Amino acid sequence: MITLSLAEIAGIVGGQPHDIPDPAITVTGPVVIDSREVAPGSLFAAFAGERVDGHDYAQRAVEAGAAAVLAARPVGVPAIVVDDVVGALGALARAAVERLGTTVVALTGSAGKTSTKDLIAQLLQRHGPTVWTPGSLNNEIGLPLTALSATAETEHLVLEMGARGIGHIRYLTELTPPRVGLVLNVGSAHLGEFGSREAIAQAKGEMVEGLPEDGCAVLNADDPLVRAMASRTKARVLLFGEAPEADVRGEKVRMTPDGRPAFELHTPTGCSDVTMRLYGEHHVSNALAAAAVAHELGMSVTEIAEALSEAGTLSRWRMEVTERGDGVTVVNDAYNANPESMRAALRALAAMGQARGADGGRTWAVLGQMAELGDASLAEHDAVGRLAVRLNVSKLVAVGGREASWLQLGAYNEGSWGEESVHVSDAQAAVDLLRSELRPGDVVLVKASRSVGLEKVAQALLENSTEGEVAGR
């Protein structure tokens, strides 16, 4: 964070000082909202969730070396007491970022947004220091820290956008206002609380409708709910995507034997070959994405392509492929799921099965619940159940309940009539079933929406063996 007063941040967020001896203290750590990560001259918010009030360890936080608390109470400590700690945050982070001048890249979308904004970092990590967010924090309160961590040398900030109703990105982007804002595509992830895909474009697309005249909008040109937002900004358009009109373009597109994405990365400087280290067809599009944002940004073609080359995952629980010494490989997916990703995970996991050829293991998709899609749930779990069976995954695990059983149920009905697909109460019982099954040279997916816990089968696999390398890192 750059270095700030507690006067200077009592006036900027509207707040009074309490217990503070000296106003002119400065804040020169991180902003934090976990006590444990406190670090000496931080500034620690304190937020009272359901289970916890941050304002208990006030004392404890200012014990660690904080410089005061921003707070909705006076704490006993030194601290800025606000009526509304979010918004504080908030205000702080947009007036942190003015200050800085750094170049801010924001993106948004239905799936992909965690792995292209990895993708971005990297490429951008080349030309500049940069900072972006970490995991999938990219809400009203894991924005603001991320734009806080930045500091002097900052020369990018890539940030990460989620939204869960009309209003949400906007109040991001005005927050941390972007120059370069990206949207990667409108499909099914939340649409019980938005309604309809038309709902979440309009949700989504006003990542681009904030933007400067000399800013740019980076679009799909393959989906066109994404590409009609070209109507909805001031900025100039720049599209990528594998139709033949976009900007930054990928041909030849197609896979390595071993489930890895290669392809023919066209930009208007030029074009350059890439053969990506993720598994899956579905980076493609995020490598497109992330090569548009750099080629804005001033890297050439050979440097986009070598980096794309290069880059590993950065967060976890997203295709993290590991083989175990036994010759097991689990692919732990387990951080989200929606009916897309469910989809695109699926087809990478058909695709290293088919890459180990007859003489190989078998495939075993561990699926659970993909959340938050209303009246369109039991047909989404149907559909993923059915393809499962249509890509010849050899065996379907369908972990949990109601939700589970469909996918199963889906499985059954495209023609799994035999032992092909199983259904299990929880992640304990497919842990059981994969010890007792689970021969070398055998891949298993295990990917499900986050509030399931899935991740767990995946550890449960990993433990007491003898674990390769992390591929994709």
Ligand SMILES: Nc1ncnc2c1ncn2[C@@H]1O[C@H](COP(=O)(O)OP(=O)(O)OP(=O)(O)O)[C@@H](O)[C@H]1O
Contents of the next structure:
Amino acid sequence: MITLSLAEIAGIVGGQPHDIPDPAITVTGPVVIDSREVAPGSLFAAFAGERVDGHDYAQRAVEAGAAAVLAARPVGVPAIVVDDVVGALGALARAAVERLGTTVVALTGSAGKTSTKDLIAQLLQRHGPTVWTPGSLNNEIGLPLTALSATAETEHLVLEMGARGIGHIRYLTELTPPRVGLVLNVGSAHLGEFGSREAIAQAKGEMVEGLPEDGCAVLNADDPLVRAMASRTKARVLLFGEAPEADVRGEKVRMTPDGRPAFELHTPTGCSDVTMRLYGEHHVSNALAAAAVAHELGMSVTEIAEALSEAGTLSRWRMEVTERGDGVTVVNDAYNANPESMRAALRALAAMGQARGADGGRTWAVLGQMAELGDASLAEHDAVGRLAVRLNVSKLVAVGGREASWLQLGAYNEGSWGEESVHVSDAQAAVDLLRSELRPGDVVLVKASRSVGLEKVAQALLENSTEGEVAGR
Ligand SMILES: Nc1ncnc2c1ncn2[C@@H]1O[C@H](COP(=O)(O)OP(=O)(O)OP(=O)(O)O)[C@@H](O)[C@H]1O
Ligand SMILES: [Mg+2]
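Right, the form predicted alone is done; let's see the coordinates for the form predicted in complex with the ligand.
Once more the chain from above appears, this time first in line as the rest of the complex follows.
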């Protein structure tokens, strides 16, 4: 982060200095919330969580070199005390970004934020020093922490913004005002909390409302609810997608035989071919979105196409494809799941199976609950189970409780019989089943909502195996 004295920080956050011998001492970064990550010159922000209270670690943080603690109460070591640590962290991020003058790119959407953010980062990095949200830290704590990790050298700051309700995106965009604001899609993630897709669109559209006139709203031409957001911004609108009106467009979109997207990329600067290393057709939309951002920031179509063709996954457990020494391929997409991403992943699995040919082994979909779907839950789980059968996936293993039984029942009702679809109670049972059944050439997709923790299955399948190839990373 930029260097700030404790006196300046206290002024920015409106806090009271406590036990500070010298207010001219500077914080040189990083700002951390885990005392184990403290480095000399850090600011340690203490949060009172459900299980752990950061204030108990204040002394340890200062011993490890933290210049001070941002805290809700005096802690006996140098501290700036505020009423609201989250708010103070946000205020500090806002001030730091304002002083840096970096170009801020922010993105939101129901699905694909992290994947697209990682693509944007890989594109922009070619153009200049870029800082981006690590993993999926897209909330009111993760966003300021990322913003505060930018330095005077940082040219681009790429920030993922998540929303669980109305007003959340507005809050985040006010902390780090973007010049380029991207909305990917309006799907059904968190439908239970929002109530309707229109409410989700309302919340996501806050992304473009605060953009300045000389800013750019990057919107999905293929998603009517996103496209309609054009009326909510005074910024210039750049459309991406497959629709003919899209300024940054994918044409001749197809999948390679092993399930990777390939297309002709058109931007106002020309056209160039892209064949991605990433798996799954959902990456077409993500790639076009990233291309639009890169175009807006001055990259040529050939540079963008080359970078998209070389990009891998930066964040874990998203279509992470590993081939074991014995020829079993594990596709770990266990980071999260919603109906759209389940369908995309199943289609990618089917394509990978087909690419292996008739004697290439079987496809396994090891699936668990999609959380937070509210009243739509039964129908959505049923539909995913049915889709697995329609795509000719060889085996469905539904893992977990009630929702898993809906998945399995959907498959059964669609015409799977015997051992083609099974329901097991937990991850261990799935691992036991797979260990005894998998044969060389099989492809196994593992996917469920974050709370299910199905990555354990993928990890167990990869334990002790000599990994042949790790693709897409
Ligand atoms: N454009 C897309 N449409 C549908 N599904 C997608 C899309 N992009 C990625 N996915 C799938 O959605 C899941 C989540 O992807 P990703 O982590 O990129 O999304 P996210 O929006 O960051 O999620 P979160 O809300 O958890 O932060 C992954 O399993 C991925 O395969
Ligand atoms: Mg994310």
